[in-house]
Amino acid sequence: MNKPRIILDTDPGIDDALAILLALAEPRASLEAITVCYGNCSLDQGVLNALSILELAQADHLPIARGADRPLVQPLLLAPETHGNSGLGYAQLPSPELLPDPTPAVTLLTERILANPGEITVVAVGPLTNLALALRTEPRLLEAIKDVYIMGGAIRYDGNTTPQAEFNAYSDPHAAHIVFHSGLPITLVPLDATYQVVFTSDDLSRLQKLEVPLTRFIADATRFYMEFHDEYQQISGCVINDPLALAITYLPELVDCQELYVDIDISGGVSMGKTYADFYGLLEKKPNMQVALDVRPREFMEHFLERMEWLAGSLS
(Lines of atoms letter the chains of each structure in order from A and count residues from 1; the text may use other names and numbers.)
(Lines give C-alpha, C1' and ligand atoms only; values in the text may rest on other atoms or scores of the structure.)
(Ligands and ions follow the chains in the order given, each with its own letter.)
Protein backbone atom coordinates (compact mmCIF):
# COMPACT_ATOMS: atom_id res chain seq x y z
CA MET A 1 0.00 0.00 0.00
CA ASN A 2 1.37 3.41 -0.97
CA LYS A 3 1.81 5.94 1.81
CA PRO A 4 -1.29 8.19 1.75
CA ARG A 5 -0.62 11.88 1.22
CA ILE A 6 -3.15 13.55 3.49
CA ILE A 7 -4.83 16.92 3.83
CA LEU A 8 -6.63 16.89 7.17
CA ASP A 9 -9.79 19.02 7.26
CA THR A 10 -10.65 19.57 10.90
CA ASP A 11 -12.42 21.58 13.58
CA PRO A 12 -9.74 21.20 16.25
CA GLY A 13 -11.41 19.90 19.34
CA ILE A 14 -10.04 17.18 21.60
CA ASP A 15 -10.25 14.12 19.36
CA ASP A 16 -9.25 16.25 16.35
CA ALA A 17 -6.07 17.16 18.24
CA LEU A 18 -5.38 13.46 18.78
CA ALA A 19 -5.89 12.84 15.06
CA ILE A 20 -3.35 15.56 14.23
CA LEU A 21 -0.86 14.00 16.63
CA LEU A 22 -1.44 10.52 15.20
CA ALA A 23 -0.87 11.80 11.67
CA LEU A 24 2.40 13.39 12.77
CA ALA A 25 3.50 10.21 14.55
CA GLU A 26 2.72 7.72 11.79
CA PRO A 27 5.50 6.89 9.29
CA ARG A 28 3.03 5.17 6.94
CA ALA A 29 1.17 8.42 6.27
CA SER A 30 2.29 11.84 5.08
CA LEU A 31 0.36 14.78 6.54
CA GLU A 32 0.86 17.61 4.05
CA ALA A 33 -1.53 20.35 5.18
CA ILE A 34 -4.33 21.12 7.62
CA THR A 35 -7.47 23.05 6.72
CA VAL A 36 -9.63 24.33 9.56
CA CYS A 37 -13.32 25.11 9.90
CA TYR A 38 -15.76 25.97 12.70
CA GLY A 39 -17.33 23.11 14.62
CA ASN A 40 -16.16 21.98 18.03
CA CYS A 41 -15.09 25.60 18.55
CA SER A 42 -15.09 28.79 16.52
CA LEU A 43 -12.90 29.07 13.44
CA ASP A 44 -10.54 31.54 15.12
CA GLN A 45 -10.11 29.28 18.13
CA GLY A 46 -9.71 26.22 15.93
CA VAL A 47 -6.89 27.85 13.98
CA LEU A 48 -5.12 28.79 17.22
CA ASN A 49 -5.57 25.23 18.50
CA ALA A 50 -4.11 23.72 15.33
CA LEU A 51 -1.11 26.04 15.44
CA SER A 52 -0.51 25.32 19.12
CA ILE A 53 -0.70 21.56 18.56
CA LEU A 54 1.85 21.77 15.75
CA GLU A 55 4.17 23.76 18.01
CA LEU A 56 3.72 21.20 20.79
CA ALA A 57 4.67 18.44 18.32
CA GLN A 58 7.51 20.49 16.84
CA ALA A 59 5.92 20.31 13.38
CA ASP A 60 6.15 23.93 12.26
CA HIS A 61 6.66 22.93 8.61
CA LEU A 62 2.98 22.25 7.91
CA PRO A 63 0.63 24.86 6.47
CA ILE A 64 -2.59 25.55 8.35
CA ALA A 65 -5.28 27.30 6.34
CA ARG A 66 -8.37 29.14 7.57
CA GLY A 67 -11.63 27.86 6.15
CA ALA A 68 -15.34 28.33 6.71
CA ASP A 69 -16.54 30.10 9.84
CA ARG A 70 -20.18 29.01 9.49
CA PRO A 71 -22.37 26.40 7.76
CA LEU A 72 -23.85 26.86 4.30
CA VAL A 73 -27.45 27.16 5.53
CA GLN A 74 -27.85 26.01 9.13
CA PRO A 75 -27.26 28.32 12.10
CA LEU A 76 -23.79 28.06 13.62
CA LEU A 77 -23.49 25.32 16.25
CA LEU A 78 -20.43 24.94 18.51
CA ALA A 79 -19.71 22.35 21.21
CA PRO A 80 -18.21 23.91 24.37
CA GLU A 81 -20.07 21.42 26.55
CA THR A 82 -18.20 18.58 24.83
CA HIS A 83 -14.77 20.11 24.18
CA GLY A 84 -14.57 23.05 26.59
CA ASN A 85 -14.55 26.76 25.85
CA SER A 86 -11.19 26.55 24.07
CA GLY A 87 -11.99 23.31 22.26
CA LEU A 88 -9.17 21.48 24.06
CA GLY A 89 -10.78 20.64 27.40
CA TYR A 90 -8.65 21.54 30.40
CA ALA A 91 -5.45 21.78 28.34
CA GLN A 92 -3.76 25.18 28.24
CA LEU A 93 -1.18 25.50 25.50
CA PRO A 94 1.00 28.60 25.04
CA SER A 95 -0.13 31.14 22.48
CA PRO A 96 1.42 29.98 19.21
CA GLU A 97 4.20 31.83 17.50
CA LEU A 98 3.32 30.11 14.23
CA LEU A 99 0.99 31.91 11.85
CA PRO A 100 -1.63 30.38 9.58
CA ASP A 101 -0.92 30.10 5.89
CA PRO A 102 -2.30 33.15 4.06
CA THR A 103 -3.98 30.90 1.50
CA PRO A 104 -7.68 30.27 2.25
CA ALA A 105 -8.59 26.65 2.93
CA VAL A 106 -10.67 26.20 -0.24
CA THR A 107 -7.81 27.58 -2.35
CA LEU A 108 -5.22 25.43 -0.59
CA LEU A 109 -7.33 22.30 -1.06
CA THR A 110 -7.89 23.10 -4.71
CA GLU A 111 -4.30 24.02 -5.56
CA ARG A 112 -2.71 21.10 -3.72
CA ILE A 113 -5.07 18.52 -5.18
CA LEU A 114 -4.96 19.79 -8.76
CA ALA A 115 -1.16 19.97 -8.61
CA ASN A 116 -1.05 16.31 -7.53
CA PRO A 117 -3.92 14.60 -9.38
CA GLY A 118 -4.81 11.19 -8.03
CA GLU A 119 -2.38 11.48 -5.11
CA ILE A 120 -4.07 13.47 -2.31
CA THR A 121 -6.39 11.89 0.26
CA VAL A 122 -8.70 14.23 2.15
CA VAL A 123 -9.50 13.18 5.71
CA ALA A 124 -12.45 15.28 6.88
CA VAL A 125 -13.18 15.06 10.60
CA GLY A 126 -15.34 18.15 11.07
CA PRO A 127 -18.34 19.65 9.28
CA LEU A 128 -17.93 19.25 5.52
CA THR A 129 -18.27 22.93 4.60
CA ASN A 130 -14.71 23.42 3.34
CA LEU A 131 -14.84 20.39 1.07
CA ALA A 132 -18.31 21.23 -0.25
CA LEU A 133 -17.24 24.79 -1.09
CA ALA A 134 -14.11 23.49 -2.84
CA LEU A 135 -16.17 21.09 -4.94
CA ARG A 136 -18.60 23.84 -5.90
CA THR A 137 -15.73 26.20 -6.76
CA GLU A 138 -13.64 23.74 -8.78
CA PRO A 139 -15.45 20.74 -10.32
CA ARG A 140 -12.12 19.31 -11.56
CA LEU A 141 -11.49 18.17 -8.01
CA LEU A 142 -13.88 15.28 -8.58
CA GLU A 143 -11.37 13.62 -10.89
CA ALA A 144 -8.27 14.73 -8.98
CA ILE A 145 -8.95 13.63 -5.38
CA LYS A 146 -7.65 10.15 -4.64
CA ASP A 147 -9.88 9.29 -1.67
CA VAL A 148 -12.03 10.95 0.96
CA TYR A 149 -12.37 9.64 4.50
CA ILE A 150 -15.15 11.25 6.51
CA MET A 151 -15.74 10.98 10.23
CA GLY A 152 -19.42 11.70 10.54
CA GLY A 153 -22.94 10.42 10.58
CA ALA A 154 -24.75 7.70 12.46
CA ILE A 155 -26.29 4.91 10.40
CA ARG A 156 -27.69 2.32 12.80
CA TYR A 157 -26.52 4.23 15.87
CA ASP A 158 -28.19 6.97 17.89
CA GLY A 159 -27.23 10.55 17.20
CA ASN A 160 -25.01 12.45 19.62
CA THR A 161 -26.41 15.93 18.84
CA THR A 162 -30.07 15.15 18.21
CA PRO A 163 -31.64 11.75 18.84
CA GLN A 164 -30.95 10.95 15.18
CA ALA A 165 -28.05 13.12 14.01
CA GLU A 166 -24.30 13.07 14.64
CA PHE A 167 -22.56 16.39 15.31
CA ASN A 168 -20.53 16.85 12.11
CA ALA A 169 -23.45 15.86 9.90
CA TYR A 170 -25.93 18.02 11.80
CA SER A 171 -23.61 21.05 11.83
CA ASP A 172 -23.77 21.34 8.04
CA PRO A 173 -26.08 18.76 6.49
CA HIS A 174 -26.27 20.70 3.22
CA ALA A 175 -22.49 20.48 2.82
CA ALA A 176 -22.64 16.77 3.62
CA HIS A 177 -25.35 16.36 0.98
CA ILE A 178 -23.08 17.97 -1.64
CA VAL A 179 -20.15 15.73 -0.73
CA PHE A 180 -22.18 12.53 -0.45
CA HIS A 181 -23.65 13.03 -3.92
CA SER A 182 -20.46 14.28 -5.57
CA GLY A 183 -19.27 10.95 -6.94
CA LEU A 184 -16.04 11.07 -4.91
CA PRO A 185 -14.59 7.80 -3.59
CA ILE A 186 -15.76 8.10 0.01
CA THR A 187 -15.20 6.00 3.10
CA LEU A 188 -17.58 7.06 5.84
CA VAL A 189 -16.61 6.39 9.47
CA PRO A 190 -19.82 6.94 11.47
CA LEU A 191 -20.61 6.60 15.15
CA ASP A 192 -21.46 2.94 14.49
CA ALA A 193 -17.69 2.31 14.33
CA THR A 194 -16.20 5.14 16.37
CA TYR A 195 -18.31 4.57 19.48
CA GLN A 196 -16.65 1.20 19.80
CA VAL A 197 -13.31 2.98 20.28
CA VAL A 198 -13.06 4.13 23.89
CA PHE A 199 -9.92 5.70 25.36
CA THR A 200 -9.96 4.56 28.98
CA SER A 201 -8.34 5.76 32.19
CA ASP A 202 -5.99 2.76 31.93
CA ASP A 203 -4.93 3.91 28.47
CA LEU A 204 -4.27 7.38 29.83
CA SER A 205 -2.28 6.00 32.77
CA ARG A 206 -0.07 4.15 30.33
CA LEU A 207 0.75 7.38 28.48
CA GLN A 208 1.30 9.30 31.72
CA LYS A 209 4.24 7.07 32.54
CA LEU A 210 6.04 9.38 30.12
CA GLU A 211 5.99 12.71 31.96
CA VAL A 212 6.47 15.10 29.05
CA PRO A 213 4.44 18.05 27.71
CA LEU A 214 2.73 15.90 25.06
CA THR A 215 1.32 13.39 27.52
CA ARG A 216 0.33 16.18 29.93
CA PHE A 217 -1.58 17.80 27.09
CA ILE A 218 -3.37 14.53 26.27
CA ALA A 219 -4.23 14.05 29.94
CA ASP A 220 -5.60 17.57 30.41
CA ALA A 221 -7.60 17.48 27.18
CA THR A 222 -9.09 14.02 27.59
CA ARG A 223 -9.96 14.51 31.28
CA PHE A 224 -12.60 17.05 30.20
CA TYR A 225 -13.78 14.71 27.43
CA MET A 226 -14.05 11.79 29.86
CA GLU A 227 -16.13 13.88 32.27
CA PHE A 228 -18.51 14.78 29.43
CA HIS A 229 -18.88 11.15 28.30
CA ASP A 230 -19.48 10.00 31.86
CA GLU A 231 -22.10 12.65 32.66
CA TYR A 232 -24.03 12.74 29.39
CA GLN A 233 -23.53 9.31 27.80
CA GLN A 234 -22.65 7.02 30.71
CA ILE A 235 -19.41 5.99 29.00
CA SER A 236 -16.39 5.27 31.18
CA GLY A 237 -13.56 6.91 29.23
CA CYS A 238 -13.97 8.92 26.04
CA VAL A 239 -14.68 8.08 22.42
CA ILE A 240 -11.86 9.23 20.13
CA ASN A 241 -13.70 9.35 16.82
CA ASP A 242 -11.30 11.27 14.59
CA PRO A 243 -8.06 9.29 15.03
CA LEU A 244 -9.87 6.18 13.80
CA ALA A 245 -10.83 7.89 10.52
CA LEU A 246 -7.21 8.93 10.09
CA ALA A 247 -5.79 5.51 10.95
CA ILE A 248 -7.76 3.54 8.40
CA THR A 249 -6.15 5.48 5.55
CA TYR A 250 -3.07 3.32 6.15
CA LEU A 251 -4.55 0.49 8.27
CA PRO A 252 -7.79 -0.35 6.44
CA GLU A 253 -7.89 -3.75 8.11
CA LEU A 254 -8.92 -2.08 11.38
CA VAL A 255 -12.51 -1.79 10.12
CA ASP A 256 -15.07 -3.80 8.22
CA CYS A 257 -16.77 -1.76 5.50
CA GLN A 258 -19.88 -2.27 3.44
CA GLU A 259 -20.69 -0.58 0.12
CA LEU A 260 -23.94 1.29 0.60
CA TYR A 261 -26.06 4.07 -0.78
CA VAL A 262 -26.04 6.72 1.95
CA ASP A 263 -27.98 9.96 2.10
CA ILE A 264 -28.61 12.71 4.64
CA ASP A 265 -31.86 14.40 5.56
CA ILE A 266 -31.92 18.11 4.72
CA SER A 267 -35.71 18.46 4.78
CA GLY A 268 -35.82 19.93 8.28
CA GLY A 269 -37.71 18.78 11.33
CA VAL A 270 -36.73 16.19 13.87
CA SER A 271 -34.61 14.16 11.45
CA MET A 272 -32.51 17.07 10.13
CA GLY A 273 -28.95 15.86 9.60
CA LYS A 274 -29.82 12.18 9.95
CA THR A 275 -27.61 9.95 7.80
CA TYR A 276 -29.22 6.77 6.55
CA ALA A 277 -28.18 3.82 4.41
CA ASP A 278 -30.21 1.68 2.04
CA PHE A 279 -29.19 -1.78 3.28
CA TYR A 280 -31.85 -3.63 1.29
CA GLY A 281 -31.65 -1.80 -2.03
CA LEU A 282 -35.13 -0.36 -1.65
CA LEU A 283 -34.19 2.88 -3.40
CA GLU A 284 -32.60 1.05 -6.35
CA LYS A 285 -29.59 3.35 -6.30
CA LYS A 286 -25.95 2.36 -6.65
CA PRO A 287 -23.75 2.55 -3.54
CA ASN A 288 -22.05 5.93 -3.22
CA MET A 289 -19.56 5.10 -0.46
CA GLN A 290 -17.97 2.52 1.76
CA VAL A 291 -19.22 2.61 5.34
CA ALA A 292 -17.21 1.38 8.31
CA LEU A 293 -19.68 -0.49 10.49
CA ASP A 294 -17.41 -2.57 12.67
CA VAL A 295 -13.93 -2.09 14.10
CA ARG A 296 -11.29 -3.93 16.07
CA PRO A 297 -11.18 -1.38 18.91
CA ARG A 298 -8.35 -2.64 21.06
CA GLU A 299 -6.16 -3.29 18.02
CA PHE A 300 -6.70 0.33 17.04
CA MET A 301 -6.14 1.58 20.58
CA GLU A 302 -2.89 -0.34 20.91
CA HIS A 303 -1.72 1.25 17.67
CA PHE A 304 -2.73 4.72 18.86
CA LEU A 305 -0.97 4.30 22.22
CA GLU A 306 2.21 3.01 20.62
CA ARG A 307 2.37 5.97 18.25
CA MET A 308 1.73 8.47 21.06
CA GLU A 309 4.47 6.84 23.14
CA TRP A 310 6.83 7.10 20.21
CA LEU A 311 5.96 10.74 19.56
CA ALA A 312 6.27 11.65 23.23
CA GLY A 313 9.65 9.96 23.38
CA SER A 314 10.87 11.69 20.24
CA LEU A 315 10.00 15.12 21.65
CA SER A 316 11.51 14.64 25.12
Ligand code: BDR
Second form
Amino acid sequence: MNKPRIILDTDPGIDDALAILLALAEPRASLEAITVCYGNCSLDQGVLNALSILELAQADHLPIARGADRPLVQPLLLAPETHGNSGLGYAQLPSPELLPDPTPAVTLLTERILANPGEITVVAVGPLTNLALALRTEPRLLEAIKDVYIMGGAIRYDGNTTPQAEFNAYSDPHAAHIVFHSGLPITLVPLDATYQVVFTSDDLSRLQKLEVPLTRFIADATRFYMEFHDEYQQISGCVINDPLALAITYLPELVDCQELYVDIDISGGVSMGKTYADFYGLLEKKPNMQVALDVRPREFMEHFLERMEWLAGSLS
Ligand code: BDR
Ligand code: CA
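Switch from the form predicted on its own, shown above, to the form predicted in complex with this ligand and output its structure.
What follows is the entire complex, opening with the chain shown before.
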Protein backbone atom coordinates (compact mmCIF):
# COMPACT_ATOMS: atom_id res chain seq x y z
CA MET A 1 0.00 0.00 0.00
CA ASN A 2 1.35 3.41 -0.95
CA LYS A 3 1.66 5.97 1.80
CA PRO A 4 -1.49 8.12 1.62
CA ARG A 5 -0.74 11.79 0.86
CA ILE A 6 -3.35 13.57 2.95
CA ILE A 7 -5.05 16.95 3.08
CA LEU A 8 -6.99 17.08 6.34
CA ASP A 9 -10.13 19.20 6.25
CA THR A 10 -11.11 19.90 9.84
CA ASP A 11 -13.03 22.04 12.35
CA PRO A 12 -10.60 21.86 15.27
CA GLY A 13 -12.25 20.58 17.77
CA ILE A 14 -10.99 18.17 20.48
CA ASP A 15 -11.12 14.97 18.45
CA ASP A 16 -9.96 16.92 15.38
CA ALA A 17 -6.88 17.94 17.38
CA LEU A 18 -6.24 14.26 18.14
CA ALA A 19 -6.60 13.46 14.42
CA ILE A 20 -4.02 16.15 13.56
CA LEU A 21 -1.63 14.74 16.18
CA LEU A 22 -2.13 11.19 14.92
CA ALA A 23 -1.45 12.27 11.34
CA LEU A 24 1.78 13.95 12.48
CA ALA A 25 2.82 10.90 14.49
CA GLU A 26 2.15 8.24 11.86
CA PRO A 27 4.96 7.29 9.47
CA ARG A 28 2.56 5.39 7.16
CA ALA A 29 0.72 8.63 6.32
CA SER A 30 1.98 11.89 4.91
CA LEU A 31 0.03 14.94 6.09
CA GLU A 32 0.61 17.65 3.45
CA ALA A 33 -1.80 20.43 4.42
CA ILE A 34 -4.69 21.31 6.70
CA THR A 35 -7.78 23.16 5.56
CA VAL A 36 -10.02 24.60 8.25
CA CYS A 37 -13.76 25.04 8.39
CA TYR A 38 -16.18 26.46 11.00
CA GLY A 39 -17.92 23.72 12.98
CA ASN A 40 -16.97 22.79 16.51
CA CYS A 41 -15.90 26.42 16.90
CA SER A 42 -15.79 29.51 14.68
CA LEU A 43 -13.49 29.55 11.67
CA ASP A 44 -11.15 32.12 13.30
CA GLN A 45 -10.89 30.06 16.46
CA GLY A 46 -10.43 26.84 14.49
CA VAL A 47 -7.52 28.34 12.53
CA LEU A 48 -5.86 29.47 15.78
CA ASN A 49 -6.39 26.01 17.27
CA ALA A 50 -4.85 24.29 14.25
CA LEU A 51 -1.82 26.61 14.37
CA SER A 52 -1.38 26.08 18.13
CA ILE A 53 -1.56 22.31 17.73
CA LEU A 54 1.12 22.39 15.04
CA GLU A 55 3.33 24.46 17.34
CA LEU A 56 2.70 22.04 20.19
CA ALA A 57 3.79 19.18 17.92
CA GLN A 58 6.72 21.21 16.51
CA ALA A 59 5.35 20.76 13.00
CA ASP A 60 5.59 24.30 11.68
CA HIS A 61 6.26 23.20 8.10
CA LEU A 62 2.62 22.48 7.28
CA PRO A 63 0.32 24.98 5.54
CA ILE A 64 -2.96 25.75 7.28
CA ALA A 65 -5.55 27.36 5.05
CA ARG A 66 -8.69 29.25 6.08
CA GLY A 67 -11.87 27.88 4.62
CA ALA A 68 -15.59 28.44 4.99
CA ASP A 69 -16.94 30.43 7.93
CA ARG A 70 -20.51 29.19 7.54
CA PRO A 71 -22.61 26.50 5.85
CA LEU A 72 -23.91 26.80 2.28
CA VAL A 73 -27.54 27.29 3.25
CA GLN A 74 -28.19 26.42 6.88
CA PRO A 75 -27.64 28.83 9.76
CA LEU A 76 -24.28 28.53 11.52
CA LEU A 77 -24.22 25.98 14.34
CA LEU A 78 -21.23 25.69 16.69
CA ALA A 79 -20.66 23.14 19.46
CA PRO A 80 -19.34 24.87 22.62
CA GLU A 81 -21.16 22.44 24.91
CA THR A 82 -19.22 19.55 23.33
CA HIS A 83 -15.80 21.13 22.71
CA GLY A 84 -15.77 24.18 25.00
CA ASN A 85 -15.80 27.83 23.99
CA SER A 86 -12.32 27.62 22.45
CA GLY A 87 -12.99 24.27 20.77
CA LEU A 88 -10.25 22.58 22.79
CA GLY A 89 -12.00 21.94 26.11
CA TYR A 90 -9.99 23.00 29.15
CA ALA A 91 -6.72 23.15 27.19
CA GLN A 92 -5.07 26.56 27.00
CA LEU A 93 -2.38 26.55 24.39
CA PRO A 94 -0.16 29.61 23.93
CA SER A 95 -1.23 32.01 21.17
CA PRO A 96 0.46 30.74 18.03
CA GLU A 97 3.31 32.59 16.38
CA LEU A 98 2.71 30.68 13.15
CA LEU A 99 0.43 32.32 10.61
CA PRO A 100 -2.10 30.68 8.33
CA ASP A 101 -1.17 30.20 4.69
CA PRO A 102 -2.48 33.16 2.64
CA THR A 103 -4.08 30.75 0.14
CA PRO A 104 -7.81 30.18 0.77
CA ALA A 105 -8.75 26.56 1.55
CA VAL A 106 -10.67 25.99 -1.69
CA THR A 107 -7.71 27.28 -3.72
CA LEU A 108 -5.22 25.22 -1.74
CA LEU A 109 -7.30 22.07 -2.17
CA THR A 110 -7.73 22.75 -5.87
CA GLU A 111 -4.11 23.63 -6.64
CA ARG A 112 -2.57 20.77 -4.70
CA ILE A 113 -4.95 18.15 -6.02
CA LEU A 114 -4.68 19.27 -9.66
CA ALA A 115 -0.90 19.41 -9.36
CA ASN A 116 -0.83 15.79 -8.11
CA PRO A 117 -3.55 13.98 -10.06
CA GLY A 118 -4.60 10.66 -8.54
CA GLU A 119 -2.32 11.22 -5.53
CA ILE A 120 -4.15 13.17 -2.84
CA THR A 121 -6.48 11.68 -0.25
CA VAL A 122 -8.84 14.16 1.39
CA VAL A 123 -9.76 13.28 4.97
CA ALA A 124 -12.74 15.43 5.95
CA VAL A 125 -13.61 15.45 9.65
CA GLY A 126 -15.79 18.54 9.86
CA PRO A 127 -18.77 19.91 7.93
CA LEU A 128 -18.22 19.30 4.21
CA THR A 129 -18.52 22.93 3.09
CA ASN A 130 -14.91 23.37 1.93
CA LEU A 131 -14.94 20.21 -0.16
CA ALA A 132 -18.35 20.96 -1.68
CA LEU A 133 -17.26 24.48 -2.63
CA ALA A 134 -14.05 23.14 -4.17
CA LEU A 135 -15.97 20.57 -6.24
CA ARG A 136 -18.40 23.19 -7.49
CA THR A 137 -15.58 25.64 -8.27
CA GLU A 138 -13.32 23.18 -10.07
CA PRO A 139 -15.10 20.11 -11.50
CA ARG A 140 -11.75 18.67 -12.71
CA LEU A 141 -11.16 17.74 -9.06
CA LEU A 142 -13.54 14.82 -9.56
CA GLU A 143 -10.97 13.09 -11.75
CA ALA A 144 -7.94 14.29 -9.81
CA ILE A 145 -8.77 13.41 -6.19
CA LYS A 146 -7.53 9.95 -5.25
CA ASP A 147 -10.16 9.29 -2.60
CA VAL A 148 -12.09 10.86 0.25
CA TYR A 149 -12.54 9.67 3.83
CA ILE A 150 -15.38 11.36 5.66
CA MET A 151 -16.16 11.29 9.36
CA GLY A 152 -19.84 11.98 9.42
CA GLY A 153 -23.35 10.65 9.43
CA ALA A 154 -25.20 8.08 11.46
CA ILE A 155 -26.57 5.15 9.48
CA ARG A 156 -28.06 2.65 11.94
CA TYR A 157 -27.13 4.81 14.89
CA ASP A 158 -28.89 7.62 16.73
CA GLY A 159 -27.97 11.18 15.88
CA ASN A 160 -25.75 13.16 18.23
CA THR A 161 -27.09 16.58 17.20
CA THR A 162 -30.73 15.89 16.43
CA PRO A 163 -32.35 12.55 17.30
CA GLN A 164 -31.48 11.43 13.77
CA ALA A 165 -28.58 13.51 12.51
CA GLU A 166 -24.86 13.55 13.24
CA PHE A 167 -23.08 16.89 13.80
CA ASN A 168 -20.95 17.20 10.63
CA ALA A 169 -23.81 16.05 8.40
CA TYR A 170 -26.37 18.25 10.13
CA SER A 171 -24.11 21.33 10.10
CA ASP A 172 -24.07 21.47 6.32
CA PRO A 173 -26.37 18.83 4.81
CA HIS A 174 -26.37 20.57 1.41
CA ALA A 175 -22.58 20.32 1.23
CA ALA A 176 -22.77 16.66 2.24
CA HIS A 177 -25.37 16.12 -0.49
CA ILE A 178 -23.01 17.58 -3.10
CA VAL A 179 -20.09 15.42 -1.95
CA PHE A 180 -22.12 12.20 -1.56
CA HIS A 181 -23.47 12.52 -5.11
CA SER A 182 -20.22 13.69 -6.70
CA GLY A 183 -19.07 10.28 -7.89
CA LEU A 184 -15.85 10.51 -5.86
CA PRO A 185 -14.52 7.33 -4.24
CA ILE A 186 -15.78 7.86 -0.68
CA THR A 187 -15.33 5.96 2.55
CA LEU A 188 -17.79 7.16 5.18
CA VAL A 189 -16.99 6.69 8.87
CA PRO A 190 -20.27 7.30 10.68
CA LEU A 191 -21.18 7.21 14.36
CA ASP A 192 -21.98 3.48 13.96
CA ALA A 193 -18.21 2.88 13.99
CA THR A 194 -16.90 5.86 15.93
CA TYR A 195 -19.19 5.43 18.95
CA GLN A 196 -17.40 2.15 19.62
CA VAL A 197 -14.12 4.02 19.94
CA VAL A 198 -14.09 5.32 23.50
CA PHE A 199 -10.99 6.91 25.00
CA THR A 200 -11.22 6.08 28.70
CA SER A 201 -9.69 7.52 31.86
CA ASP A 202 -7.40 4.45 31.91
CA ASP A 203 -6.19 5.35 28.42
CA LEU A 204 -5.54 8.89 29.60
CA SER A 205 -3.68 7.68 32.69
CA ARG A 206 -1.41 5.61 30.43
CA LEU A 207 -0.52 8.72 28.40
CA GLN A 208 -0.07 10.83 31.53
CA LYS A 209 2.81 8.64 32.63
CA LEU A 210 4.74 10.84 30.20
CA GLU A 211 4.52 14.29 31.78
CA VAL A 212 5.11 16.59 28.82
CA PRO A 213 3.12 19.45 27.22
CA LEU A 214 1.57 17.09 24.63
CA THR A 215 0.08 14.74 27.21
CA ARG A 216 -1.01 17.69 29.38
CA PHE A 217 -2.83 19.08 26.34
CA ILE A 218 -4.55 15.74 25.65
CA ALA A 219 -5.57 15.51 29.32
CA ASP A 220 -6.98 19.06 29.50
CA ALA A 221 -8.83 18.74 26.19
CA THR A 222 -10.30 15.29 26.80
CA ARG A 223 -11.33 16.03 30.42
CA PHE A 224 -13.89 18.51 29.03
CA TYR A 225 -14.94 16.04 26.32
CA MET A 226 -15.37 13.27 28.92
CA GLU A 227 -17.55 15.52 31.07
CA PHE A 228 -19.72 16.25 28.03
CA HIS A 229 -20.09 12.54 27.21
CA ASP A 230 -20.92 11.73 30.82
CA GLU A 231 -23.51 14.51 31.19
CA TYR A 232 -25.24 14.31 27.79
CA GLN A 233 -24.75 10.69 26.70
CA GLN A 234 -23.99 8.71 29.86
CA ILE A 235 -20.74 7.47 28.29
CA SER A 236 -17.76 6.96 30.57
CA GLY A 237 -14.81 8.35 28.59
CA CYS A 238 -15.04 10.18 25.28
CA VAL A 239 -15.68 9.12 21.71
CA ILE A 240 -12.77 10.12 19.48
CA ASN A 241 -14.43 10.09 16.07
CA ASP A 242 -11.98 11.93 13.85
CA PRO A 243 -8.72 10.01 14.45
CA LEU A 244 -10.48 6.81 13.34
CA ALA A 245 -11.29 8.30 9.91
CA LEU A 246 -7.63 9.29 9.57
CA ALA A 247 -6.27 5.92 10.74
CA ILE A 248 -8.18 3.80 8.24
CA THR A 249 -6.39 5.54 5.35
CA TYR A 250 -3.34 3.45 6.29
CA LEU A 251 -4.94 0.74 8.49
CA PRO A 252 -8.10 -0.19 6.57
CA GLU A 253 -8.35 -3.49 8.45
CA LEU A 254 -9.45 -1.60 11.55
CA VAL A 255 -12.98 -1.35 10.13
CA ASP A 256 -15.47 -3.49 8.26
CA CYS A 257 -17.00 -1.63 5.33
CA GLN A 258 -20.07 -2.26 3.26
CA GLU A 259 -20.56 -0.77 -0.21
CA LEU A 260 -23.87 1.07 -0.12
CA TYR A 261 -25.99 3.78 -1.66
CA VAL A 262 -26.15 6.51 0.97
CA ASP A 263 -28.11 9.73 0.83
CA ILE A 264 -28.80 12.63 3.18
CA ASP A 265 -32.10 14.31 3.90
CA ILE A 266 -32.10 17.98 2.89
CA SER A 267 -35.87 18.40 2.86
CA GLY A 268 -35.87 20.50 6.03
CA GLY A 269 -38.13 18.44 8.29
CA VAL A 270 -37.39 16.58 11.50
CA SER A 271 -34.92 14.30 9.72
CA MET A 272 -32.91 17.15 8.15
CA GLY A 273 -29.30 15.97 7.88
CA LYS A 274 -30.16 12.32 8.47
CA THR A 275 -27.88 10.00 6.49
CA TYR A 276 -29.50 6.78 5.35
CA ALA A 277 -28.32 3.71 3.47
CA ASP A 278 -30.33 1.60 1.05
CA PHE A 279 -29.38 -1.80 2.50
CA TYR A 280 -31.96 -3.73 0.48
CA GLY A 281 -31.50 -2.02 -2.89
CA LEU A 282 -35.02 -0.61 -2.76
CA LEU A 283 -34.03 2.61 -4.54
CA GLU A 284 -32.28 0.77 -7.38
CA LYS A 285 -29.29 3.13 -7.22
CA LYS A 286 -25.65 2.21 -7.64
CA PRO A 287 -23.64 2.25 -4.39
CA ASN A 288 -21.89 5.59 -3.94
CA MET A 289 -19.58 4.82 -1.03
CA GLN A 290 -17.97 2.36 1.32
CA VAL A 291 -19.43 2.69 4.79
CA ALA A 292 -17.51 1.66 7.91
CA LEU A 293 -20.22 0.06 9.99
CA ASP A 294 -18.03 -1.88 12.38
CA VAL A 295 -14.62 -1.37 13.96
CA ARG A 296 -12.05 -3.16 16.10
CA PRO A 297 -12.05 -0.47 18.81
CA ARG A 298 -9.31 -1.67 21.12
CA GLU A 299 -6.96 -2.34 18.20
CA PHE A 300 -7.52 1.22 17.07
CA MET A 301 -7.06 2.56 20.59
CA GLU A 302 -3.86 0.62 21.12
CA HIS A 303 -2.53 2.09 17.86
CA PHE A 304 -3.61 5.60 18.85
CA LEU A 305 -2.05 5.38 22.33
CA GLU A 306 1.18 3.93 21.00
CA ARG A 307 1.49 6.78 18.46
CA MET A 308 0.73 9.44 21.10
CA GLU A 309 3.37 7.92 23.39
CA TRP A 310 5.84 7.98 20.55
CA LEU A 311 5.03 11.61 19.72
CA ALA A 312 5.20 12.68 23.37
CA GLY A 313 8.58 10.97 23.69
CA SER A 314 9.91 12.52 20.50
CA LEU A 315 8.99 16.06 21.63
CA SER A 316 10.40 15.87 25.13
C1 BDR B 1 -18.15 14.94 14.70
O2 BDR B 1 -18.64 16.21 15.13
C3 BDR B 1 -17.66 16.90 15.88
O4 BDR B 1 -18.16 17.26 17.13
C5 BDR B 1 -16.49 15.98 16.00
O6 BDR B 1 -15.29 16.73 15.85
C7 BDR B 1 -16.66 14.97 14.91
O8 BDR B 1 -16.04 15.38 13.71
C9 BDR B 1 -18.87 13.85 15.46
O10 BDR B 1 -20.25 13.94 15.26
CA1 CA C 1 -14.52 17.30 13.64
